[in-house]
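So this first bit is one chain, no partners, the form predicted alone, shown in structure tokens.
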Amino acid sequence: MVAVQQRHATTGDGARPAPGTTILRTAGLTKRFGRLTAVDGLDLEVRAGEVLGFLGPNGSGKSTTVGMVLGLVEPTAGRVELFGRDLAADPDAVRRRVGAIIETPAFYPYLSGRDNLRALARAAGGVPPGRIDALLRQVGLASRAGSRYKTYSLGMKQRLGIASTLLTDPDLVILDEPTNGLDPAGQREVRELIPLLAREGRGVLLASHLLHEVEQVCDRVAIIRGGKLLRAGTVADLVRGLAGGASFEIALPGSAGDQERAVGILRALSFVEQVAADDGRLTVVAPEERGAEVNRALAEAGLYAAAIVPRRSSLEDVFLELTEPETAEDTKP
């Protein structure tokens, strides 16, 4: 793990930025490595008090973007603004309010969790007395604070990593694949911590490829492919904008002719967007509240459904629809 910790610099009155304030903005952010464009004109925002999920297939430019936001990678074009200030023009003033975890954990194995944090606090400077123990309680490691780091589970190691990013009380926390390699229990431990960071007024940028994780903890989502922003918004908004965002699965006993007739009947309904039949089941794309009308139209034609089950699209459906062209191309021999 590379833990980026800078001294916290609050706003003038010592308070965090107001909820909803944009604390990270990228404008036209671009990075080229020779002929490869890893990030291509990316416009992104993170606001105080929210968790922004940063999604994309492997190789889509997420980690390169994070590197540029942290000042570890120099952009080819565009700019990064932190707290309204240009990172390139004043890197020290803005980065002192950012904490981040990237890559894999790396602490002193024979030191305890508490002593590891003490060492980092001395290096960072300005960490008030008592903060280390408070952070260990916050991440659920108080009972194991005196145990050697090498005895920690992967989930405990990652939670200690999150605690290390909070030593200087940053206003922006960046987590790059924080649950990568963890077992389900470890993933849950880390996942429960992430929204708490935002509730304390911080902005959180969560770069991940785990869709269920992002759907559970994020307020908004930004999806990129090939270094370009494809879509951004709340999960609900993204799903609502998906073709087939609300649909029904209908089990329809009868012959193939009955199914063909049912398809024709349903396609004639003005509110039905799509109908597809497959082995005795119909998929009908239509508003969820029109289910009774779908059933009535079939019954009036003498076709009786054995079951009508609403199916709501998920973030996974949105992600796959947006990234499928790249995935299909990548899998060509």
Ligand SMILES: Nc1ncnc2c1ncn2[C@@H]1O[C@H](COP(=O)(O)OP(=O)(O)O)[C@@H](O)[C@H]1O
Second form
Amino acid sequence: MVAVQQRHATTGDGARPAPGTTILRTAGLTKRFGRLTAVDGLDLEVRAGEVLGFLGPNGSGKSTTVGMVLGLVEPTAGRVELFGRDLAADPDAVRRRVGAIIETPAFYPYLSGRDNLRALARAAGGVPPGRIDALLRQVGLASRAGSRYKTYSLGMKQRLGIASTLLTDPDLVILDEPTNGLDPAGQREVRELIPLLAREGRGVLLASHLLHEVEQVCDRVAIIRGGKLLRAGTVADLVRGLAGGASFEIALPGSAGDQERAVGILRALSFVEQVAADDGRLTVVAPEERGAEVNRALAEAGLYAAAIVPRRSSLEDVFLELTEPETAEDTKP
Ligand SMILES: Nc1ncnc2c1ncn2[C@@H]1O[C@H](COP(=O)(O)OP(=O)(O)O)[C@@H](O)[C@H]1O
Ligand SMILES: [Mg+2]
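Can you switch from the form predicted alone and show the form predicted together with the ligand instead?
Below is the entire complex, every chain and molecule, led by the chain shown above.
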């Protein structure tokens, strides 16, 4: 009986939490190192079936947060709740349902990928025999499963790392900068795996400083800087909340004087929020439906745009607005 329960807990073969259930919650989570507050009152939530992008520049406190969620770093204040239970009260029971890659995982260089997974499975206990080959297929390593680890590319090594975190069939997977150090092809191989984990009903916490990575694979994003949560929501919600929300790229042939004149004319329009000029190209922040009026105002002054291209805001715009102060020249007085 005890053995059966243990097996159930380590392999997670019970039902997954219902999609949308909060499986990780941090409340007021705080970590100080001496005088430095690395994580500052952080409230985060990861739900079953979603990838949460935990986005912030280097040094913003992501890895420290991950360490606290995994019980490797002791919080100074605040709480971590996994699957509705306090991590501090029941660390082992809840940690068994979490798989994580926090650095490039350590494997035996002279063993094959498959034998490395076998060794880890033996150590974890309770891994069904068929799972190793199923995981190797899932991460695209089936054809190289018998090759020595040391012959793998970095992307293959990282994919084997992801397979290793899935041995115990965790409900929550934590990936801290999983594409660090990979070439573009390797990054793509790893990235493509991430949404699949969520489709299996797991929750995924993806810590990354790479905007486009987070934008590509995440359902929701939490933006952190200086240990503080700046914003959390879906990419679409965050972009919609931006000032202006849309902009136009205008290609304007002509002299520098013409461009200066164009900037003046555009800034005078009541619906224009910002104008920036850069070597024959103007960026105008204005509502998407005002493009024709922008065009007309320029044409009436004898300035003919070669192109006016509406540009939808991206997560990058949100990130820049949150993390960089606007420069005085670029902002309408
Ligand atoms: N063990 C530690 N002792 C002292 N300072 C630390 C320690 N770990 C991290 N820090 C500091 O905490 C801040 C956040 O670091 P970290 O969580 O690694 O950020 P990120 O993962 O977002 O790059 C950094 O300023 C870092 O130097
Ligand atoms: Mg880090």
